[in-house]
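In the form predicted on its own, a lone chain appears below as structure tokens.
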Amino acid sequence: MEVFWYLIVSSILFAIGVYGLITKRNIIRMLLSAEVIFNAALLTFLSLASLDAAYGAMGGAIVIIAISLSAAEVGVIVSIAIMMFRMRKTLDVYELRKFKG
């Protein structure tokens, strides 16, 4: 029954992330929303891995690896966003779309 509450929290986090991803136009806010979605998926994975004692440690190890990869991804995306801001003076997705090509 305890896993049920983790899945409820994960669903709420996923919904918040999708809402932020759909409604925000700033690249940094969209990145934060995508990270909330990613963390909701990790919470789901970890809570389901804890159901079986044999796979609990392996699920935790996979989540730790995924978190470290996510941190590297965020570093690259933020550096790209900084470069785009320096070049175009905006982080609005719709404004940046005009410069495509």
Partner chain sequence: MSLWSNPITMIFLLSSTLSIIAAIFIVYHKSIVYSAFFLSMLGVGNAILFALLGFPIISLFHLSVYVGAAVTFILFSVAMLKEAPSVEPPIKALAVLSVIILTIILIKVLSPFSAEPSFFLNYRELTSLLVTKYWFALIVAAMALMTALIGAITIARREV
The other form holds:
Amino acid sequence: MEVFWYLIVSSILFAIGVYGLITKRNIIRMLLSAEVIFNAALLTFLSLASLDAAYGAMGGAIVIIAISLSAAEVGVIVSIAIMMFRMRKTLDVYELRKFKG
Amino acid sequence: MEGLGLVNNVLITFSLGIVIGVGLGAIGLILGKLLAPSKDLPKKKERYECANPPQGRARGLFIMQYYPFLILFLMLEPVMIYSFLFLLEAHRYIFNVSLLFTAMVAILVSPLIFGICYAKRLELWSMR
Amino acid sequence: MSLEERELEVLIGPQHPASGHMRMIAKIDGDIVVELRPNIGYVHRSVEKLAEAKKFLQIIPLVERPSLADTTANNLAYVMALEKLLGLEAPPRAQYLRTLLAEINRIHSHLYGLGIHGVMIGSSTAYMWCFGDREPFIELAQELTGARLSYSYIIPGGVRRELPSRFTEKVEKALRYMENRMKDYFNLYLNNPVTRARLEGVGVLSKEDAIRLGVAGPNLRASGVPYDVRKVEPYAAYPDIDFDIITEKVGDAFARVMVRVKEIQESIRIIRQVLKKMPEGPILHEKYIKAISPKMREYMKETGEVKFPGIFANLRIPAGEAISRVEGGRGEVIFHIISDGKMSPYRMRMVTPSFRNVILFEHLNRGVRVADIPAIYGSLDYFPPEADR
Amino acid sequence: MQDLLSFLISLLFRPCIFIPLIFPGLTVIFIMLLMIIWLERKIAAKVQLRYGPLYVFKPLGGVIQTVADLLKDLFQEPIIPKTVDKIAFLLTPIMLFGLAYLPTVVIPVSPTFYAFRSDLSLLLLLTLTTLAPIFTVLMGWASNNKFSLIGGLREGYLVISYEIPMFLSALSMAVLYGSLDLVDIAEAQKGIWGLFLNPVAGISMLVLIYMSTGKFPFEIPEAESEIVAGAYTEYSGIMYGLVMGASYVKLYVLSLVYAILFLGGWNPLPASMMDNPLLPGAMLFAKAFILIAIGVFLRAVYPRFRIDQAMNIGWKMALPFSILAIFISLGIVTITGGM
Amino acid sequence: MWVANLDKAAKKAAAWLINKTPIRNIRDWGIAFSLWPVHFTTSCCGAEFAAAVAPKFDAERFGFLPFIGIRQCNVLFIEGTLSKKMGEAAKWVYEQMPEPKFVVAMGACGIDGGIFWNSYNIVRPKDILPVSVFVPGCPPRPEGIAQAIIMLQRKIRKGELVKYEF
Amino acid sequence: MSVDKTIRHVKALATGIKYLVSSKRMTLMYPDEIEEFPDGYRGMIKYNWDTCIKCGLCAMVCPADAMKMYISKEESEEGKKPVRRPGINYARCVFCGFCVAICPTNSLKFTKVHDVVYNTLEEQVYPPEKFREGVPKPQYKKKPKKMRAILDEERGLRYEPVE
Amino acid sequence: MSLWSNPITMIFLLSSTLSIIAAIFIVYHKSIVYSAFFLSMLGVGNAILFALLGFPIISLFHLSVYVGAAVTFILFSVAMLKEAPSVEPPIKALAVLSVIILTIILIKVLSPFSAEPSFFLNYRELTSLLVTKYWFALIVAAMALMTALIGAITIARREV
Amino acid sequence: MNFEELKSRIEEGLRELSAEISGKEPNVININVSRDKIVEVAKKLKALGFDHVKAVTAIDYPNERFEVVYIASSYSNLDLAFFLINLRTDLPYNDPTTPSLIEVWPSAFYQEHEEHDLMGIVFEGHPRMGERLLLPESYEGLPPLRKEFKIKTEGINA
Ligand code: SF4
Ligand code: SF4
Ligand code: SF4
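Okay, that was the form predicted on its own. Show me the form predicted in complex with its partner chain next.
First the chain shown before, then all remaining chains and molecules of the complex.
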């Protein structure tokens, strides 16, 4: 299977993610869409890394770190969402913005 | 059959595993649906609520009290998997590995204690 | 957020493994119980009203039914109230027999409570052991009275049966068996770290609260109030018997369990004394013996079974008021009988220990975790039919 | 005809088919399920001074009680309440069973008989078990029932508190033997078993296995006296049979893993017997079965913990102990300079 | 439409299959030895019911396992008096149980009210539920409960109680 | 984990194992063995048609209104005051034994039969004629062994066959 | 064509379909719990793709850390929240348009990479690389995680 | 403490509250008060050491009056525990209201609620008046413990 196809899949995922990110207002949904984009990025990165044996291992190491950091990011964002939900009773980012102002 | 290599062995096993695992459940479900007698009683399909008429919502219970453990887990899981990555080299680079693991534990300890102590303070973790 | 939104209302019971015959309405916030309200009345069978339509003797089985695992206390308390109104006292041997049955019953009633409590915190073995070890005592009671649980043994003026032959020996065996088993109970269940973790510090009832809320029975004594009707207002054969009031200081669920365990041991002591001191004599008041036909008196002598005199069918009680109290397995049973001289009571008020302990549900379940609800419920040894009557 | 039969048999004895289908796969799982549920009830009954299931087949003490229960489950109406989320409600039992079953394919039966050998098999196996909480939580949510939700979330919370220590305990053995390959690990224990080399890891892993499969005293997700049947409250008939089975299958798989990691797998068998998969398989199964039997025996001894106490055990005791176990392993490696 | 027909046809085929003797016998055997009563104590007879599963009488020998949720059980023991409030609950329990299911009324109260027959707050189980076995006594001895289980098993294996309807 | 706790864990497990391997059991194998009760057990009631003096005391004292005075079909004659005899309704009887205790002629007697179940409500009413015929027979597959419960220091209860 | 005969191709097709369908459901599904659930499916699909690319260890890492922890975390939080309906902004057409353009551009850009992935990441290779060379990165990542941990706990707790 | 002593002490304590005090040997002391004084009397009694209520009985004398009896005793002072104080008050038949004593004796909470439920007495100040306790929520009609509420009876003849 050529790497091209992997890249196609990843770009489709990326596009779907971007669409979600644009159209959603619920903070957790936005997070989910961002996660789709993140997955697409990982796929791209790995397929590019797999092209050359010299970069393979290093690419792997970087992806590992990226995945673990995404866990951190998820944790923080969901915590923020929970806090907002608790305080403002909504997860809608527009509503949240309103409250701030 | 003979011609297939290692990958295919893995493939056969895994697909067999998935097919059996999922298929068994599915067959069981279908059989159960077909074989069992059924009779519609008005309350049968209501939510079970200790023999009371269903009341209120059933979702949306936020067990906040143990939430810090969830965060702890989320953050420790990657670190734990890191240890899978470097600890296995212990036979070759025992010094490096030990040092690295000690460092990891050292980094880990204080947030862990912080998290567990925080989790204990129940009054902080209610949905109010 | 408003109250309804942040809390989930969970209905526990009436069909629930840990609710028994009642419903608890718990408002929970996460894993913490914000408020719990008992909703009783699922077993309300209107004993007080039915008593007004039944004759005095017929009420004996009636008042036994609400607390089936601890029938003697109710039976005794009711009959004591009648005897107060009738102005007669049972002969001493009858008093000792009453005490004997009451203590046997206390042991198996406590075992019942312990067993139910065991299953509430998930130890099926505790349940099985307790219910299994009830059986020797039920066997004894059955031999004495002729029924497994609903003895109807105590009647105005005496008791219904003479002590069976070789009963003392059998009792002694059962008591020794129980004493031996207690070690295993401690090893497997009461000293089990998991049990301790589940019970210690859970549902603490302070002494002040226990007094204020008018709690009854072992639950009261577990909070450190040495109140026991057997000592405060001794009845039956208790004045002659040497025993201690069991108390614990802490007032948590474990203390309540321990009070029961120790009371079993104390009951064993009492039973031994009772059997040793058992006087000879008739088991029914002579006034009633006289009323029985000579042929039947003969029969009574032979079999040891008391025949009722014909007047029992329509027993008339002089007008008046009587209050009697008895320390049953679950606590103090109170009968307040108002008679107007007819064949049925004018009003019979029956206050059972479980009913007085209902108030604890609300009090103890505030701010505990969800998993503590059954642990607390079990430790109260609450029997809903008794509360609902 | 003869040829076809012998071909089929030879096909069956190919590892890639034998393993998912016979041992440690389907057939043995089935037998194990039938046996172990009966055994659980019998053991509990014995400690509780009684007989347990008996009359269903009296000469053998009612061994086929579970068959009767299975038949009852099969012929019982599977109710799908109208408030539930139908797809997730039906999907989750199947997926849970599948996920519990799938790791069996990774387990080797003898040094030469395995479906596949990879230098990651332990990690793969453990990873497959981590996916289950997703379905449990989804199950609790889909049932749309208060008790189910609490049960599902409790199970999830329990998972997060045992998973890390369990991985670390397993890892400490891998560190000791320098490999993640189950075959390697088992083979390395020809002499002394892992349990004796690193007892800290062994004990904590054992406790965590019972915790992860909801055995007493950690039977919290299904604590019947609090939350009825936990996440399974709304499941009836064969669906309940599936989810019930899944937890036993999980116990079985983890016991096999434990037997390989700590109890020397098929050791100590003389090398001459290793050619045939049956004997090492039987050895492995026997070890696993003892573990399962211990697990079900605990029901007769313990009440259950509260969820917060169980989590405290996971985080405050098991985690330090498993880290300690890794240090012990590192120490052993330092002393021996690699095995 | 077509799907519905298929479904019907499959059900019909299954019904035919089920009612064939060996399968029916196996099914009835399975159900008879796997009676799981609901955990539903309606009244004081529950004390004796509890004793019936306890070591001395050990109802589990018959495959009788008191179980947790009503969705998994198939026997409903009415353990004594059914007060009006509890009667409602009993109806809920009965209706939410999966088919096939059986009801046993236990104790004098569960049959005709027993000593509480004229109380204003009770209902008779047979008025609201299809009771198949009555156990007299107040409370019935655990042997009575065992006898009820045996009777129920006999009835099931005779094919009186489990009917495949479609 | 403190030492004390560990010891207690071990003790609990040891006790469990002790019971697992010991042969203590308390179970009465019910349908094969039935318990023979001590005298005076209050089981179902036997009626002696001949000695009864039809005084009605038993019906009067019955707390559950289970014992009633039924019109005896055999003895009543047209036009005369009907003769009444006691009959029992097991659907209500609470086995309190008051009727037996009060009967002045000992016409009512307890038997030790206790494990009868019924399929219908009507079966449980025993008007005098049926009452006379005797107590219902419980159904056993094969004849059960009669056992007597013996209290035992070691095992609590054990059972011995009655000769 | 080799597309159908090669099992690798089959797996690729299956898992990429799984990923894409999961992604679509994440964005479209009404229920947010389902969305979170499908995120896990996306993770599974992606993990298989990683394995096909020759990174089995990363695939497992993805499964356990991403699916087993991060997505579980999201699913947990979401399953516990009450569902709040949210209004979607009226920019759908615009979004679709931009997305299509984006896809086309991306495909154009990516078309030169048409080589076969000729690579298999050996586990040992990666681990020794990590131990000898990138150990510092690991420590930094761990520290970052711990900081995030403290931050998340502080954020999520109730304001006192 | 013996009976007479206690009686005189109570008499002394309740002097200005116009309560009728009578005793019944060996341990029952009846105190009759009117309903507007009952709270004060209860407070006095509590101060004397009677810290809880064992039972609340309501008695119906048809078309005449209701009588409410609080049976109080002591836990904290075991000398007093032997004695039962019957605090009685009469209520007119058409207006069975009386102030609730749960402020003084919280132990009367469920007892009063029950008497409200079954006898129809209204305890003013009790937070759960109007709610059902033992009877089903849907119950309508006369409170069942009233004498007018008749239940079925059967004669001895069938
Ligand atoms: S029959 Fe007897 S024991 Fe059973 S519920 Fe009725 S009164 Fe209670
Ligand atoms: S049975 Fe006895 S009590 Fe009843 S009517 Fe006959 S003689 Fe009288
Ligand atoms: S035993 Fe009791 S309830 Fe039964 S008929 Fe005799 S008096 Fe009536």
